[in-house]
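Next up: a single chain in C-alpha coordinates, the form predicted on its own.
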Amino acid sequence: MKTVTFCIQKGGTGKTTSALALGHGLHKKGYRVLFVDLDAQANLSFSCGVDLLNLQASLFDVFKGRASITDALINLDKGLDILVGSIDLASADREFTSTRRTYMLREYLSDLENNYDYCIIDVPPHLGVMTENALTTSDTLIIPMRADIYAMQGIRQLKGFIDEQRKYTNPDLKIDGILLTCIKERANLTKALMQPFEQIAEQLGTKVYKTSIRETVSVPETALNKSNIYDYAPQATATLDYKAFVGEFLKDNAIKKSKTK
(Lines of atoms letter the chains of each structure in order from A and count residues from 1; the text may use other names and numbers.)
(Lines give C-alpha, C1' and ligand atoms only; values in the text may rest on other atoms or scores of the structure.)
(Ligands and ions follow the chains in the order given, each with its own letter.)
Protein backbone atom coordinates (compact mmCIF):
# COMPACT_ATOMS: atom_id res chain seq x y z
CA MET A 1 0.00 0.00 0.00
CA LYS A 2 1.36 3.40 -1.01
CA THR A 3 0.43 6.13 1.46
CA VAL A 4 0.03 9.74 0.30
CA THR A 5 -0.66 12.77 2.51
CA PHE A 6 -1.98 16.14 1.38
CA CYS A 7 -0.44 18.70 3.70
CA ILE A 8 -0.23 22.49 4.07
CA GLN A 9 -0.66 24.55 7.24
CA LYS A 10 -3.14 26.90 5.60
CA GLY A 11 -6.86 26.61 4.88
CA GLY A 12 -8.53 27.29 1.56
CA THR A 13 -5.89 25.65 -0.61
CA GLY A 14 -8.03 22.81 -1.95
CA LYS A 15 -6.32 20.26 0.29
CA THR A 16 -9.38 18.13 1.03
CA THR A 17 -10.81 18.55 -2.47
CA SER A 18 -7.53 17.42 -4.00
CA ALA A 19 -7.25 14.44 -1.64
CA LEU A 20 -10.75 13.38 -2.65
CA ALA A 21 -10.03 13.88 -6.34
CA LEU A 22 -6.88 11.77 -6.22
CA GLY A 23 -8.52 9.00 -4.22
CA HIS A 24 -11.65 8.81 -6.36
CA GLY A 25 -9.56 9.12 -9.52
CA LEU A 26 -7.39 6.17 -8.50
CA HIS A 27 -10.46 4.16 -7.55
CA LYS A 28 -12.01 4.76 -10.96
CA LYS A 29 -8.85 3.36 -12.51
CA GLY A 30 -9.39 0.11 -10.64
CA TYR A 31 -7.22 0.63 -7.58
CA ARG A 32 -8.33 -0.21 -4.04
CA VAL A 33 -8.26 3.02 -2.05
CA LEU A 34 -8.43 3.89 1.63
CA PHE A 35 -9.18 7.47 2.73
CA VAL A 36 -7.95 8.57 6.17
CA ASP A 37 -9.49 11.68 7.73
CA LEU A 38 -7.27 13.16 10.46
CA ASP A 39 -8.88 16.62 10.42
CA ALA A 40 -11.21 17.57 13.28
CA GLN A 41 -13.41 19.38 10.76
CA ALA A 42 -13.98 15.97 9.12
CA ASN A 43 -14.63 17.59 5.73
CA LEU A 44 -13.27 14.54 3.95
CA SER A 45 -15.70 12.26 5.82
CA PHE A 46 -18.61 14.64 5.24
CA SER A 47 -17.87 14.89 1.52
CA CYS A 48 -17.86 11.10 1.32
CA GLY A 49 -21.40 11.02 2.71
CA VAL A 50 -20.53 9.81 6.21
CA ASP A 51 -23.21 10.50 8.84
CA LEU A 52 -21.01 12.29 11.36
CA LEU A 53 -23.81 12.55 13.93
CA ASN A 54 -24.24 8.79 14.21
CA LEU A 55 -20.74 7.34 14.13
CA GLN A 56 -19.98 4.02 15.74
CA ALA A 57 -16.43 5.22 16.28
CA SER A 58 -13.88 7.62 14.81
CA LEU A 59 -10.10 7.54 14.63
CA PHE A 60 -10.03 9.47 17.89
CA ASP A 61 -11.72 6.52 19.63
CA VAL A 62 -9.21 4.16 18.04
CA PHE A 63 -6.25 6.23 19.21
CA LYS A 64 -7.76 6.39 22.71
CA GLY A 65 -7.91 2.61 22.78
CA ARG A 66 -11.67 2.34 23.13
CA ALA A 67 -12.39 1.07 19.60
CA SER A 68 -10.72 -1.14 17.03
CA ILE A 69 -9.47 0.17 13.71
CA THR A 70 -12.28 -1.66 11.89
CA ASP A 71 -14.85 0.12 14.08
CA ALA A 72 -13.83 3.42 12.44
CA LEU A 73 -13.75 1.93 8.93
CA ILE A 74 -16.71 2.69 6.64
CA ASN A 75 -17.22 1.20 3.21
CA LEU A 76 -18.08 3.76 0.50
CA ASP A 77 -18.00 1.56 -2.58
CA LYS A 78 -16.43 -1.68 -3.72
CA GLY A 79 -12.72 -1.17 -3.20
CA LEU A 80 -13.18 2.23 -1.52
CA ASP A 81 -13.22 2.75 2.27
CA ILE A 82 -12.64 5.57 4.75
CA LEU A 83 -11.30 5.81 8.28
CA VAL A 84 -13.47 8.61 9.62
CA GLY A 85 -12.49 11.70 11.54
CA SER A 86 -14.47 13.64 14.12
CA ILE A 87 -14.50 16.88 16.11
CA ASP A 88 -12.83 15.00 18.98
CA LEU A 89 -9.56 15.15 17.05
CA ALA A 90 -9.41 18.87 17.89
CA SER A 91 -8.08 17.86 21.32
CA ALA A 92 -5.45 15.48 19.96
CA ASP A 93 -2.45 17.66 20.81
CA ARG A 94 -3.29 17.66 24.51
CA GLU A 95 -4.90 14.20 24.71
CA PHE A 96 -1.99 12.23 23.28
CA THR A 97 1.24 12.79 25.16
CA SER A 98 2.96 9.40 25.30
CA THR A 99 6.16 8.66 23.44
CA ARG A 100 4.21 6.56 20.89
CA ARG A 101 1.85 9.38 19.96
CA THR A 102 3.56 10.05 16.63
CA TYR A 103 3.32 6.38 15.60
CA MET A 104 -0.33 5.65 16.39
CA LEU A 105 -1.62 5.78 12.83
CA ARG A 106 1.28 3.73 11.46
CA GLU A 107 0.63 0.99 14.02
CA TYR A 108 -3.08 0.71 13.27
CA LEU A 109 -2.72 0.95 9.48
CA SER A 110 -0.34 -2.00 9.51
CA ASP A 111 -3.41 -4.21 10.04
CA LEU A 112 -5.01 -2.89 6.85
CA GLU A 113 -2.14 -2.31 4.44
CA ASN A 114 -2.60 -5.55 2.51
CA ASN A 115 -6.22 -4.61 1.68
CA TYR A 116 -5.47 -1.51 -0.40
CA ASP A 117 -3.27 -0.17 -3.15
CA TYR A 118 -3.32 3.46 -2.04
CA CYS A 119 -4.01 5.26 1.22
CA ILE A 120 -4.90 8.97 0.90
CA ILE A 121 -4.60 11.03 4.09
CA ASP A 122 -6.13 14.43 4.77
CA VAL A 123 -4.67 16.37 7.71
CA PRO A 124 -5.62 19.52 9.64
CA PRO A 125 -4.40 22.91 8.38
CA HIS A 126 -1.84 23.12 11.21
CA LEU A 127 1.33 21.26 12.14
CA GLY A 128 0.24 19.24 15.18
CA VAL A 129 0.29 15.63 16.34
CA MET A 130 -2.17 14.39 13.70
CA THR A 131 0.01 15.82 10.93
CA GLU A 132 3.02 14.22 12.60
CA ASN A 133 1.20 10.89 12.48
CA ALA A 134 0.43 11.32 8.80
CA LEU A 135 4.00 12.21 7.83
CA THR A 136 5.42 9.41 9.96
CA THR A 137 3.15 6.97 8.12
CA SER A 138 3.41 8.29 4.56
CA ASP A 139 5.55 7.32 1.62
CA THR A 140 5.04 10.65 -0.11
CA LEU A 141 3.59 14.10 0.38
CA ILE A 142 1.65 16.44 -1.89
CA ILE A 143 1.51 20.15 -1.10
CA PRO A 144 -1.56 21.95 -2.50
CA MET A 145 -1.04 25.70 -2.81
CA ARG A 146 -3.13 28.54 -4.14
CA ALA A 147 -1.40 30.32 -6.98
CA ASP A 148 -0.99 33.62 -5.15
CA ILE A 149 1.75 35.35 -3.23
CA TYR A 150 0.11 34.74 0.18
CA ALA A 151 0.35 30.99 -0.26
CA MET A 152 4.11 31.23 0.03
CA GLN A 153 3.94 32.42 3.63
CA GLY A 154 4.95 29.73 6.08
CA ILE A 155 6.67 27.44 3.59
CA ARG A 156 9.89 27.65 5.62
CA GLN A 157 8.00 26.44 8.69
CA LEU A 158 6.54 23.55 6.70
CA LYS A 159 9.98 22.59 5.40
CA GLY A 160 11.33 22.55 8.94
CA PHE A 161 8.46 20.34 10.05
CA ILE A 162 9.04 17.88 7.19
CA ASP A 163 12.78 17.80 7.86
CA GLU A 164 12.06 17.03 11.52
CA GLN A 165 9.88 14.05 10.62
CA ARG A 166 12.56 12.79 8.26
CA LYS A 167 15.17 13.05 10.99
CA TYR A 168 13.23 11.40 13.80
CA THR A 169 10.40 9.24 12.43
CA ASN A 170 10.42 8.73 8.64
CA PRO A 171 13.74 9.18 6.83
CA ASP A 172 12.25 7.90 3.55
CA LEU A 173 9.48 10.51 3.34
CA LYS A 174 9.38 12.13 -0.11
CA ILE A 175 7.60 15.19 -1.44
CA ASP A 176 6.01 14.23 -4.74
CA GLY A 177 5.18 17.78 -5.77
CA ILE A 178 3.40 21.10 -5.32
CA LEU A 179 -0.10 21.21 -6.79
CA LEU A 180 -1.29 24.69 -7.74
CA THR A 181 -5.02 25.07 -7.11
CA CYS A 182 -7.86 27.58 -7.33
CA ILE A 183 -6.61 29.08 -10.59
CA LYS A 184 -8.96 31.77 -11.86
CA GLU A 185 -10.44 30.80 -15.22
CA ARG A 186 -9.05 33.88 -16.94
CA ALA A 187 -5.77 33.99 -15.10
CA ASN A 188 -2.59 32.82 -16.75
CA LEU A 189 0.22 31.15 -14.87
CA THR A 190 2.82 33.50 -16.26
CA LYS A 191 6.52 32.94 -15.93
CA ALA A 192 6.66 35.71 -13.33
CA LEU A 193 4.07 33.93 -11.17
CA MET A 194 5.52 30.46 -11.68
CA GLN A 195 9.09 31.38 -10.81
CA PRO A 196 8.52 31.77 -7.02
CA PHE A 197 6.71 28.41 -6.84
CA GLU A 198 9.49 26.72 -8.77
CA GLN A 199 11.98 28.25 -6.33
CA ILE A 200 9.94 26.88 -3.42
CA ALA A 201 9.85 23.46 -5.06
CA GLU A 202 13.63 23.57 -5.47
CA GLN A 203 14.05 24.40 -1.78
CA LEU A 204 11.87 21.41 -0.90
CA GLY A 205 13.64 19.11 -3.31
CA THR A 206 10.55 18.52 -5.42
CA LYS A 207 8.67 19.86 -8.44
CA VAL A 208 5.62 21.87 -9.37
CA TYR A 209 3.14 19.59 -11.13
CA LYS A 210 2.60 20.47 -14.76
CA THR A 211 -1.13 20.22 -14.09
CA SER A 212 -2.81 23.07 -12.20
CA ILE A 213 -6.40 23.08 -10.97
CA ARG A 214 -8.79 25.74 -12.20
CA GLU A 215 -11.41 27.19 -9.88
CA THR A 216 -15.00 26.20 -10.59
CA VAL A 217 -18.33 26.29 -8.74
CA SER A 218 -18.64 22.55 -9.33
CA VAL A 219 -16.12 21.85 -6.55
CA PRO A 220 -18.19 23.18 -3.60
CA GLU A 221 -21.37 21.88 -5.20
CA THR A 222 -19.87 18.40 -5.35
CA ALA A 223 -19.01 18.51 -1.63
CA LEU A 224 -22.51 19.68 -0.70
CA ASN A 225 -24.02 16.86 -2.74
CA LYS A 226 -21.65 14.34 -1.10
CA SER A 227 -20.58 13.03 -4.46
CA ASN A 228 -17.29 12.95 -6.31
CA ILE A 229 -16.34 15.44 -8.95
CA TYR A 230 -15.99 12.84 -11.71
CA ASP A 231 -19.62 11.72 -11.38
CA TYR A 232 -21.17 15.04 -10.37
CA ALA A 233 -19.51 17.31 -12.94
CA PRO A 234 -17.62 15.19 -15.48
CA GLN A 235 -17.09 18.08 -17.93
CA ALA A 236 -16.18 20.79 -15.41
CA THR A 237 -12.80 22.42 -15.88
CA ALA A 238 -11.61 21.30 -12.44
CA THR A 239 -12.66 17.73 -13.22
CA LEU A 240 -10.63 17.70 -16.41
CA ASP A 241 -7.70 19.17 -14.51
CA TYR A 242 -7.91 16.58 -11.75
CA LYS A 243 -8.05 13.77 -14.32
CA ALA A 244 -4.82 15.11 -15.78
CA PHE A 245 -3.30 15.40 -12.30
CA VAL A 246 -4.15 11.77 -11.48
CA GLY A 247 -2.45 10.71 -14.70
CA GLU A 248 0.60 12.81 -13.87
CA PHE A 249 0.73 11.38 -10.34
CA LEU A 250 0.62 7.81 -11.65
CA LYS A 251 3.60 8.33 -13.94
CA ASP A 252 5.88 8.23 -10.89
CA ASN A 253 3.66 6.43 -8.39
CA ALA A 254 1.88 3.62 -10.22
CA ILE A 255 1.85 0.30 -8.39
CA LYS A 256 0.54 -3.14 -9.25
CA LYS A 257 -3.18 -3.39 -8.59
CA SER A 258 -4.22 -5.82 -5.89
CA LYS A 259 -6.97 -8.33 -6.45
CA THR A 260 -10.37 -7.02 -5.38
CA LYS A 261 -11.68 -8.85 -2.34
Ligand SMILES: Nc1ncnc2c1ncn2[C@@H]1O[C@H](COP(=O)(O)OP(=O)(O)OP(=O)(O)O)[C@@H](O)[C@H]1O
Given for the second form:
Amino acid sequence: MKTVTFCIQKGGTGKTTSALALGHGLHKKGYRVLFVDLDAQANLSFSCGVDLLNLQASLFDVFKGRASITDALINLDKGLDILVGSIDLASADREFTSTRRTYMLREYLSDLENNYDYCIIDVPPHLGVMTENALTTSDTLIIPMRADIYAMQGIRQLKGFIDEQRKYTNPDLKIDGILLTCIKERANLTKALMQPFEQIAEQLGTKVYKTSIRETVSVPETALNKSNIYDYAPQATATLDYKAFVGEFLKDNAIKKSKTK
Ligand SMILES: Nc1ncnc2c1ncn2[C@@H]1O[C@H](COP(=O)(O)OP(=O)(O)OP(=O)(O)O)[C@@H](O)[C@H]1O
Ligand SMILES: [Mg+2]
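Cool, the form predicted on its own is there; where's the form predicted in complex with this ligand?
So here's everything in the complex, that chain up top.
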Protein backbone atom coordinates (compact mmCIF):
# COMPACT_ATOMS: atom_id res chain seq x y z
CA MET A 1 0.00 0.00 0.00
CA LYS A 2 1.39 3.38 -0.98
CA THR A 3 0.34 6.20 1.34
CA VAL A 4 -0.02 9.75 0.11
CA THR A 5 -0.92 12.84 2.15
CA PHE A 6 -2.15 16.14 0.76
CA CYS A 7 -0.44 18.53 3.13
CA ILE A 8 -0.10 22.26 3.71
CA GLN A 9 -1.11 24.27 6.75
CA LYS A 10 -2.73 26.99 4.66
CA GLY A 11 -6.52 26.66 4.45
CA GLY A 12 -8.57 26.28 1.28
CA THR A 13 -5.77 25.37 -1.12
CA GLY A 14 -7.47 22.28 -2.55
CA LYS A 15 -6.22 19.54 -0.19
CA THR A 16 -9.58 17.82 0.13
CA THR A 17 -10.63 18.38 -3.49
CA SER A 18 -7.34 17.00 -4.78
CA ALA A 19 -7.34 14.06 -2.35
CA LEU A 20 -10.80 13.13 -3.62
CA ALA A 21 -9.78 13.56 -7.25
CA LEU A 22 -6.66 11.41 -6.87
CA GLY A 23 -8.42 8.72 -4.83
CA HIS A 24 -11.41 8.42 -7.15
CA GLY A 25 -9.12 8.63 -10.18
CA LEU A 26 -6.97 5.74 -8.94
CA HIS A 27 -10.08 3.74 -8.03
CA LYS A 28 -11.46 4.25 -11.55
CA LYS A 29 -8.20 2.83 -12.88
CA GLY A 30 -8.86 -0.35 -10.92
CA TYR A 31 -6.76 0.28 -7.82
CA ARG A 32 -8.04 -0.45 -4.33
CA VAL A 33 -8.13 2.84 -2.46
CA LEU A 34 -8.49 3.80 1.20
CA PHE A 35 -9.33 7.41 2.05
CA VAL A 36 -8.36 8.66 5.51
CA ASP A 37 -9.99 11.80 6.88
CA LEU A 38 -7.95 13.34 9.70
CA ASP A 39 -9.63 16.73 9.53
CA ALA A 40 -12.20 17.81 12.14
CA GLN A 41 -14.06 19.62 9.34
CA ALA A 42 -14.65 16.13 7.88
CA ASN A 43 -15.02 17.60 4.38
CA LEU A 44 -13.62 14.46 2.77
CA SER A 45 -16.08 12.23 4.64
CA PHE A 46 -18.97 14.57 3.77
CA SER A 47 -18.06 14.65 0.09
CA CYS A 48 -17.89 10.86 0.05
CA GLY A 49 -21.52 10.81 1.21
CA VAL A 50 -20.85 9.68 4.78
CA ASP A 51 -23.78 10.40 7.12
CA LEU A 52 -21.83 12.40 9.69
CA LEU A 53 -24.78 12.78 12.05
CA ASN A 54 -25.17 9.04 12.48
CA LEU A 55 -21.63 7.76 12.70
CA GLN A 56 -21.00 4.52 14.52
CA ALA A 57 -17.48 5.72 15.24
CA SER A 58 -14.84 8.02 13.79
CA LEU A 59 -11.06 7.88 13.86
CA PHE A 60 -11.20 9.96 17.03
CA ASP A 61 -13.01 7.09 18.85
CA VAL A 62 -10.44 4.66 17.46
CA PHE A 63 -7.52 6.80 18.68
CA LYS A 64 -9.23 7.12 22.07
CA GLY A 65 -9.33 3.32 22.24
CA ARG A 66 -13.12 3.08 22.50
CA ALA A 67 -13.78 1.72 18.99
CA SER A 68 -11.99 -0.67 16.68
CA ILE A 69 -10.55 0.49 13.37
CA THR A 70 -13.25 -1.42 11.45
CA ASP A 71 -15.94 0.60 13.30
CA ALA A 72 -14.62 3.76 11.61
CA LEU A 73 -14.21 2.12 8.21
CA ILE A 74 -17.02 2.73 5.73
CA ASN A 75 -17.31 1.00 2.39
CA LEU A 76 -18.12 3.43 -0.45
CA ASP A 77 -17.82 1.17 -3.45
CA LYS A 78 -16.09 -2.06 -4.37
CA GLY A 79 -12.41 -1.41 -3.68
CA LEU A 80 -13.05 2.01 -2.14
CA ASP A 81 -13.30 2.62 1.62
CA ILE A 82 -12.91 5.56 3.99
CA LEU A 83 -11.75 5.91 7.57
CA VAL A 84 -14.03 8.72 8.66
CA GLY A 85 -13.19 11.93 10.46
CA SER A 86 -15.40 13.91 12.82
CA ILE A 87 -15.60 17.21 14.66
CA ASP A 88 -14.12 15.52 17.78
CA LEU A 89 -10.74 15.55 16.02
CA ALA A 90 -10.66 19.30 16.74
CA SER A 91 -9.51 18.46 20.28
CA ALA A 92 -6.82 15.99 19.16
CA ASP A 93 -3.91 18.25 20.13
CA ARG A 94 -5.21 18.46 23.72
CA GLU A 95 -6.52 14.87 23.98
CA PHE A 96 -3.48 12.94 22.83
CA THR A 97 -0.36 13.64 24.83
CA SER A 98 1.55 10.35 25.22
CA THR A 99 4.58 9.58 23.05
CA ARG A 100 2.39 7.08 21.18
CA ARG A 101 0.33 9.98 19.90
CA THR A 102 2.35 10.43 16.70
CA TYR A 103 2.17 6.75 15.75
CA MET A 104 -1.54 6.01 16.26
CA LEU A 105 -2.53 6.05 12.59
CA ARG A 106 0.55 4.10 11.51
CA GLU A 107 -0.27 1.39 14.05
CA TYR A 108 -3.83 0.98 12.81
CA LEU A 109 -3.00 1.24 9.11
CA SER A 110 -0.48 -1.57 9.38
CA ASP A 111 -3.44 -3.93 9.99
CA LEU A 112 -5.08 -2.74 6.74
CA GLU A 113 -1.88 -2.60 4.67
CA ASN A 114 -2.72 -5.60 2.49
CA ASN A 115 -6.29 -4.56 1.71
CA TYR A 116 -5.45 -1.54 -0.47
CA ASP A 117 -3.10 -0.35 -3.18
CA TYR A 118 -3.22 3.34 -2.23
CA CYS A 119 -4.07 5.19 0.94
CA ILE A 120 -4.97 8.86 0.43
CA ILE A 121 -4.90 11.04 3.54
CA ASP A 122 -6.52 14.44 4.00
CA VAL A 123 -5.29 16.60 6.90
CA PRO A 124 -6.50 19.77 8.62
CA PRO A 125 -5.02 23.16 7.74
CA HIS A 126 -2.60 23.20 10.65
CA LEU A 127 0.57 21.41 11.65
CA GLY A 128 -0.73 19.58 14.71
CA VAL A 129 -0.87 16.02 15.98
CA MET A 130 -3.15 14.73 13.21
CA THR A 131 -0.82 16.05 10.52
CA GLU A 132 2.09 14.47 12.44
CA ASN A 133 0.24 11.15 12.31
CA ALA A 134 -0.24 11.50 8.57
CA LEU A 135 3.40 12.36 7.91
CA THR A 136 4.65 9.58 10.15
CA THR A 137 2.83 6.98 8.08
CA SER A 138 3.13 8.47 4.56
CA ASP A 139 5.42 7.43 1.75
CA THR A 140 5.01 10.73 -0.03
CA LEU A 141 3.40 14.16 0.18
CA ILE A 142 1.60 16.33 -2.34
CA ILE A 143 1.46 20.05 -1.61
CA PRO A 144 -1.52 21.76 -3.21
CA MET A 145 -1.14 25.53 -3.59
CA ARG A 146 -3.28 28.24 -5.07
CA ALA A 147 -1.35 30.40 -7.48
CA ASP A 148 -1.73 33.63 -5.51
CA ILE A 149 0.75 36.05 -4.01
CA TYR A 150 0.16 34.83 -0.44
CA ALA A 151 0.83 31.21 -1.32
CA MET A 152 4.47 31.44 -0.27
CA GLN A 153 3.72 32.31 3.35
CA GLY A 154 4.49 29.56 5.81
CA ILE A 155 6.65 27.48 3.50
CA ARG A 156 9.64 27.64 5.84
CA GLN A 157 7.43 26.44 8.70
CA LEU A 158 6.10 23.61 6.52
CA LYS A 159 9.63 22.59 5.55
CA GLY A 160 10.69 22.60 9.20
CA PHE A 161 7.74 20.41 10.13
CA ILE A 162 8.45 17.91 7.34
CA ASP A 163 12.17 17.82 8.21
CA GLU A 164 11.28 17.15 11.84
CA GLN A 165 9.12 14.15 10.87
CA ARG A 166 11.98 12.89 8.73
CA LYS A 167 14.40 13.24 11.61
CA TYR A 168 12.28 11.62 14.31
CA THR A 169 9.59 9.40 12.81
CA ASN A 170 9.85 8.83 9.07
CA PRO A 171 13.29 9.21 7.44
CA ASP A 172 12.03 8.04 4.04
CA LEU A 173 9.27 10.62 3.70
CA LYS A 174 9.27 12.12 0.19
CA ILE A 175 7.58 15.13 -1.33
CA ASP A 176 6.20 14.10 -4.70
CA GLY A 177 5.39 17.61 -5.88
CA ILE A 178 3.55 20.91 -5.68
CA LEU A 179 0.15 20.93 -7.36
CA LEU A 180 -1.18 24.31 -8.48
CA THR A 181 -4.93 24.49 -8.01
CA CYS A 182 -7.78 26.88 -8.77
CA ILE A 183 -6.02 28.44 -11.74
CA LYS A 184 -8.21 31.12 -13.31
CA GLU A 185 -6.83 30.83 -16.80
CA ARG A 186 -4.08 28.60 -18.05
CA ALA A 187 -2.68 31.58 -19.94
CA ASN A 188 -2.19 33.38 -16.60
CA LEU A 189 0.50 30.94 -15.57
CA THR A 190 3.23 33.10 -16.95
CA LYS A 191 6.89 32.48 -16.34
CA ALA A 192 6.87 35.28 -13.76
CA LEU A 193 4.05 33.65 -11.81
CA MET A 194 5.57 30.18 -12.04
CA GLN A 195 9.00 31.28 -10.82
CA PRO A 196 8.17 31.57 -7.09
CA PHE A 197 6.64 28.08 -7.13
CA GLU A 198 9.69 26.68 -8.87
CA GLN A 199 11.77 28.30 -6.11
CA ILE A 200 9.59 26.80 -3.37
CA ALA A 201 9.88 23.41 -5.06
CA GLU A 202 13.65 23.77 -5.07
CA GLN A 203 13.67 24.68 -1.36
CA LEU A 204 11.57 21.61 -0.62
CA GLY A 205 13.60 19.34 -2.88
CA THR A 206 10.69 18.57 -5.16
CA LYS A 207 9.04 19.64 -8.42
CA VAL A 208 6.00 21.56 -9.55
CA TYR A 209 3.71 19.15 -11.40
CA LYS A 210 3.37 19.92 -15.10
CA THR A 211 -0.39 19.63 -14.68
CA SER A 212 -2.21 22.45 -12.91
CA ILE A 213 -5.89 22.47 -12.05
CA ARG A 214 -8.24 25.06 -13.46
CA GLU A 215 -10.97 26.70 -11.41
CA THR A 216 -14.38 25.30 -12.37
CA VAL A 217 -17.76 25.70 -10.75
CA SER A 218 -18.32 21.95 -11.16
CA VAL A 219 -15.80 21.32 -8.36
CA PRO A 220 -17.88 22.74 -5.45
CA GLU A 221 -21.05 21.42 -7.11
CA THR A 222 -19.59 17.92 -7.15
CA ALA A 223 -18.68 18.11 -3.45
CA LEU A 224 -22.17 19.32 -2.55
CA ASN A 225 -23.69 16.48 -4.54
CA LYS A 226 -21.46 13.97 -2.76
CA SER A 227 -20.31 12.64 -6.09
CA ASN A 228 -16.92 12.52 -7.78
CA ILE A 229 -15.87 14.83 -10.59
CA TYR A 230 -15.36 11.99 -13.07
CA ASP A 231 -19.03 10.97 -12.90
CA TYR A 232 -20.60 14.32 -12.03
CA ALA A 233 -18.79 16.57 -14.51
CA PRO A 234 -16.77 14.39 -16.90
CA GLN A 235 -16.16 17.22 -19.37
CA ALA A 236 -15.36 20.00 -16.88
CA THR A 237 -11.95 21.59 -17.29
CA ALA A 238 -10.92 20.67 -13.71
CA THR A 239 -11.90 17.05 -14.37
CA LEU A 240 -9.72 16.90 -17.46
CA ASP A 241 -6.90 18.49 -15.45
CA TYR A 242 -7.28 16.04 -12.57
CA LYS A 243 -7.28 13.12 -15.05
CA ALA A 244 -3.98 14.41 -16.42
CA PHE A 245 -2.70 14.84 -12.86
CA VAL A 246 -3.55 11.23 -11.95
CA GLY A 247 -1.58 10.14 -15.04
CA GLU A 248 1.36 12.33 -14.05
CA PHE A 249 1.26 11.01 -10.47
CA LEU A 250 1.25 7.42 -11.69
CA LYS A 251 4.36 7.93 -13.80
CA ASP A 252 6.47 7.98 -10.62
CA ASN A 253 4.13 6.25 -8.20
CA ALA A 254 2.56 3.32 -10.02
CA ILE A 255 2.45 0.11 -8.04
CA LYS A 256 1.42 -3.33 -9.16
CA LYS A 257 -2.32 -3.77 -8.70
CA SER A 258 -2.66 -6.45 -6.08
CA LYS A 259 -6.19 -7.31 -7.09
CA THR A 260 -8.42 -5.69 -9.66
CA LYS A 261 -11.89 -4.46 -8.78
N1 LIG B 1 -10.43 23.66 -9.21
C2 LIG B 1 -11.36 24.24 -8.44
N3 LIG B 1 -12.34 24.98 -9.01
C4 LIG B 1 -13.29 25.59 -8.24
N5 LIG B 1 -13.35 25.52 -6.91
C6 LIG B 1 -12.40 24.78 -6.29
C7 LIG B 1 -11.37 24.12 -7.01
N8 LIG B 1 -10.57 23.46 -6.11
C9 LIG B 1 -11.10 23.73 -4.90
N10 LIG B 1 -12.19 24.52 -5.00
C11 LIG B 1 -13.04 25.03 -3.92
O12 LIG B 1 -12.21 25.76 -3.02
C13 LIG B 1 -12.61 25.52 -1.69
C14 LIG B 1 -11.42 24.97 -0.91
O15 LIG B 1 -11.06 23.70 -1.47
P16 LIG B 1 -10.72 22.48 -0.53
O17 LIG B 1 -11.79 22.29 0.50
O18 LIG B 1 -10.37 21.33 -1.37
O19 LIG B 1 -9.41 23.05 0.18
P20 LIG B 1 -8.70 22.52 1.49
O21 LIG B 1 -7.26 22.85 1.34
O22 LIG B 1 -9.05 21.11 1.74
O23 LIG B 1 -9.37 23.43 2.62
P24 LIG B 1 -9.16 23.26 4.21
O25 LIG B 1 -7.79 23.81 4.47
O26 LIG B 1 -10.25 24.10 4.83
O27 LIG B 1 -9.28 21.81 4.53
C28 LIG B 1 -13.79 24.54 -1.75
O29 LIG B 1 -14.99 25.27 -1.71
C30 LIG B 1 -13.62 23.88 -3.10
O31 LIG B 1 -14.85 23.44 -3.65
MG1 LIG C 1 -9.84 20.23 3.47
